[in-house]
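Starting off, we have a lone chain in the form predicted alone, written out as structure tokens.
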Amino acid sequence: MQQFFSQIQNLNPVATGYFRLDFHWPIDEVPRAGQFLTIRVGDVSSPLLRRPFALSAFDSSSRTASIIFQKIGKATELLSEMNPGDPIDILGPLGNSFSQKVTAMDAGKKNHIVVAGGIGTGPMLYLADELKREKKDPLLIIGCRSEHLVPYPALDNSIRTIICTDDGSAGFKGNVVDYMKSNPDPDSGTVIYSCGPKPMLMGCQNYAEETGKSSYVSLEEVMACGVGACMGCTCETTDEKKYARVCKDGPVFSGGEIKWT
């Protein structure tokens, strides 16, 4: 983890309220997927916290890192008014990763899901990317409300991908634990991967029980400090502490970690 600054390549929109801002990324630590970094954004009093946000792709070659945020209050704002050029100050990378958290039975295991929603959905972006590098061919899984938030700018057409979408605008009518119903996977050793809201990691994770396949979630709680010092992101669990900072201790867990009820 380090704290560095960098300038804004592209900052462009991928679905309505939703933008992929591409940087420079000048220290050696290469972010992994599941990692994430936190962002001041301006230099004046408000808003004073960092904000945190999952990489959605790191490109080893130019050293360029990706985040995909959407635009929901004044630091996200701000954010999505910025010029290439502009200044960013990071922190990162901060938590752990897929590849750190994933035991190697299950890593070697030959059917890979990764079930993405919304703002979710940029860090399964990255490791679908990084499983299709190993050469794993995941399938990764996209649900939205509806069309106009599926962020097709953002995908690789390399990588199989199911579009859900509760109104049925594009894709499969449902959410994604009704298209993995619907669509049975007969093979228990397939591991799904999931990041997005909790309802939806909660039907990923009673899906996998119910299949006999591995699970393994990305949370997503407000993280203020994003390295365990406030307490602010913690979550129960099912091990003898009984909670988990989410920043520090995850945001990677096994599904069978959580306490979802």
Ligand SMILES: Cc1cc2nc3c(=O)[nH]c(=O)nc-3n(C[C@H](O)[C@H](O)[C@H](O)COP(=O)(O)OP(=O)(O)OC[C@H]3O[C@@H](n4cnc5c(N)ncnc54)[C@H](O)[C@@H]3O)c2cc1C
The other form holds:
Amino acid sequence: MQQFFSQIQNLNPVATGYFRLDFHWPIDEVPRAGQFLTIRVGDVSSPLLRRPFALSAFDSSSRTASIIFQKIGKATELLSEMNPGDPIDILGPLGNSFSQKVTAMDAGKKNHIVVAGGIGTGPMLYLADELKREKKDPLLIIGCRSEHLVPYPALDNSIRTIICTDDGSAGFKGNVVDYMKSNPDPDSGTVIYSCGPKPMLMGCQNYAEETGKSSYVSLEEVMACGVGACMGCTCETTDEKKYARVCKDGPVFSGGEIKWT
Ligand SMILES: Cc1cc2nc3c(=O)[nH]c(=O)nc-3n(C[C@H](O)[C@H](O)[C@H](O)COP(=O)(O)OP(=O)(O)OC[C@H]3O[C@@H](n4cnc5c(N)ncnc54)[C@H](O)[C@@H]3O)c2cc1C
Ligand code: FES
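Form predicted in complex with this ligand, following the form predicted alone:
And the full complex, kicking off with our chain again.
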């Protein structure tokens, strides 16, 4: 993990209220899918805290890293108004990656389903790309409320992708779990990875348990320090420790580690 300044290379909308930001990655440590970074936006006092964002892509030849973010409050509004060439203050890569967390047995399995929703889409696009490069032919399932939230420009045509919309305006009508249930995968050896709103993660975890599949989730809690010092991002776990820090012990967890209710 390092703090460094970078330069914005591209900043483009990918769906209503969502942007993709590409920037130069000047340090040697290569970020992996699931890891995140924190960005200080604006001057030192406003907004005060760094904001966490997951990596959505990394091109090792051009050393370009990307995030996909939703304009939701002050920091993301300021970020959406920046321009190519502008400097950004970054701390990262932070947290664990899917490749660190997934067991060797699960990594060796044949079927890999990558489920994404909302601000959890970025890290899952990167994970699908990593799995594709490992020749694992992932199935990417993206859940959105409506078609205008589907990040079409950020999608890779070479990855099998299913779009699910709540209102049926694109792809499958229903949520990602409805899709998995109505297209049963008979292979209990499948691994499901998910990142998105908590109810979606819970649905994926329950579905994985019901069908005997492995499940990994990437959690997103509101964070203060982002490096494990403040205990501001804890989640309840099922083990004897009872709590974990999402920023330091996660954000990727095995679904069974999390106490969901
Ligand atoms: C590990 C991690 C990875 C993340 N990755 C991404 C990403 O790839 N893309 C992306 O768009 N966002 C991501 N987020 C969420 C992002 O950090 C927040 O949206 C951002 O901090 C909002 O800052 P703001 O100043 O614009 O809004 P604020 O004014 O700080 O907040 C506006 C609204 O957003 C809500 N909010 C703030 N933080 C979060 C959060 N962590 N999760 C859900 N809601 C939040 C607030 O409760 C509030 O309702 C991630 C968060 C974490 C912890
Ligand atoms: S945000 Fe401080 S411990 Fe996680």
